[in-house]
Amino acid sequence: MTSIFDQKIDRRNTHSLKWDEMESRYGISPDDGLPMWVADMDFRPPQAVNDMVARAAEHGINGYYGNDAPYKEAVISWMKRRHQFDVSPDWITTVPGVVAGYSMAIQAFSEEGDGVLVFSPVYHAFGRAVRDNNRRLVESQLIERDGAYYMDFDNLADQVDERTKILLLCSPHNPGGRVWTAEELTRICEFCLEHNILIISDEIHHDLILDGSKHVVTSTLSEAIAERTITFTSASKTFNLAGFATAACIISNKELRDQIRKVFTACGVHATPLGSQATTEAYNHGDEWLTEACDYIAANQELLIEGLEAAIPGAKVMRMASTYLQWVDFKNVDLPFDEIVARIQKQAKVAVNIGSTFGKGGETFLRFNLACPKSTVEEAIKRLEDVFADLRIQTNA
């Protein structure tokens, strides 16, 4: 049965970072290359979103946005029914994306030279936000066990000091795809409370659950934890709305809200009409679309695991419980890593993210974006089979 996600949509020459900058960054033409790098989907969003955009275009006036009550109501309803997170309207501030939001939070709640703790390897924008704000990146390397990542609590106290001011938490985890348990989250948050470390929780992937796991919103763990937590979320990853540059900063603690809003005001942050309305439409009408998308991505994962591990002896796919970003380890492949990358990107013409950009522990990994038609994954596997055929012959000899 054909799915709406099977449709191949030509994104070339649409000012798409994923497609139109692939050649300048990777030397891979979008005419015959497969873009499996940038974390956006090759899927259209729920029809209600595009219908709203069409109505806005027909109206034709693009002024400043006002009356955000429907937007906040949609956010509140979504968080309640999908995540059992009770949010008040005054807790929500709209920001131009999660990365922009936590970058400004770093400015609001730390000084130059202060430490920001992350669990690495982790989304590459974390390190950039810390370094570009002249803060000190404190990397606690995740432990890989039984094909999944776990936080290293044993060495954590030795890695922080009195100038470690913030934990920048990725939940669910990108690129490992872990959905942290309530026990894990409670343990790290209680550590932060003990050491007076503010928790900034990036939960942008929280809707993309593939295996029935339960995402736990950090702020719901306890009142004490909520008082020291800033939550960032968005419909952008869930419904492929990244281009609308809209995210929610959710804070129950009024003192923290007031402090960060001073920075938002100083930076001229304000909501946009299309971004806020797209989010509203997606949250109000996107449940069925999301269920189908998660099922489709989960099937793509099974396809990639079977096909890639057979095509490249020694490669190991880390099974993801969340996100659509597949983390693949090549440390046991009998080739230099640079050659593996060259074969994938130069010969097979598949553009993927390089693991070292995600920090400590990512040096032998590549990240593949599976939010694409099944035919794209099938073509990628076929190309990998072709360019690693000699390795399979040697392995089987």
Ligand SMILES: Cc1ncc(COP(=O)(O)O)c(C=O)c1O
Second form
Amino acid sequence: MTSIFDQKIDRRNTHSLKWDEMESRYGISPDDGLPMWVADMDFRPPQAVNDMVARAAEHGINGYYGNDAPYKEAVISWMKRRHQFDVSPDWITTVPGVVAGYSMAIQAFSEEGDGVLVFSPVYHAFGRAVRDNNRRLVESQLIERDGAYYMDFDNLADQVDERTKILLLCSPHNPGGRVWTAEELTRICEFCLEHNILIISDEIHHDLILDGSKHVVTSTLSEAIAERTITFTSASKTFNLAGFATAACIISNKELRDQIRKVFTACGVHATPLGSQATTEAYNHGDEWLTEACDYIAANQELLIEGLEAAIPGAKVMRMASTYLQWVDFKNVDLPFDEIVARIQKQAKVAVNIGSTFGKGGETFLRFNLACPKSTVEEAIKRLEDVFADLRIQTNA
Ligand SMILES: Cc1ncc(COP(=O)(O)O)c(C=O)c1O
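I've shown you the form predicted on its own. Could you give me the structure of the form predicted together with the named molecule?
Below, the chain from earlier opens the complete complex, with every other chain and molecule after it.
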């Protein structure tokens, strides 16, 4: 059966980071390379979004944004019907991206030199946001068990001190694709309450659930946890809208809200008409699109698991329950890691993210973006079969 997502859309020369900076960053030409790195999709968003953009282009004026009521209604409705999260309009502030939002939260709620706890390996911008704000990165390395990541609760208390002020939580987790259970989230949040650590919950991947797991919004765990939690979400990963630079910061605690809004104001944060309307259209009309996208990505995952593990003896795909960012471990491949990377990037011309950039525990991994047409995954596997053929012969000998 064909899908709208099978369509190969030429993204070259469209100011796409993924395509138009692949050559400068990886030395891989977009003419024959496969961009499976930065986290955006090679899919068009729901039609309602592009219809809105066409209407806006026709009208032609792009001034400052006003009247955010329809946007907030759309966010509130989405959170309620998809995540059973009751949000009041005044809890929401629009920020120009989740990373920008949590970086400002770090500024608002900690001092230089304070510790920020993360579970590593984790989305590389976490470490950057902490270090670039002159805070101390406290990495609690995730434990791998039965092909999935788990938090290491046994060692947590030894890792924090009275200057650890913030937990920067990635839920669901990128990379690794874990959807944390309510029990795991409750345990970590209660630990934070005990140690007076504020919880910043990056839930940008919350809608991209591939296997029927249930994403639990951190703030819904209890009243006490909600009081100490700042939630960031966006339609950008869900519907491929990253270029609109629009995300929601949701806080029920008025004191925390007032404190962070001072920083937002100081930084001149404001929403944009296109970003807000794109989000509104996607949330109001994107349910069916999202179901299809998740099914499509899940099928790409099956393809990659089967094809890549057969192509490269020893390689192990960490099955993701969420995201479209496939984490693959090369620890048991009988080649130096640099050689594996060179074969994948230089010979096969597949651009992927390097695991060490995700922090402790990522050193033997690469991350493959599977939000692409199935034919791209098939082509990647074919190329990997070619460049690792010698390894298969050696292993089978
Ligand atoms: C966990 C996580 N947070 C945030 C982002 C980026 O969000 P934004 O573009 O809104 O800054 C990404 C992008 O991959 C991500 O994986």
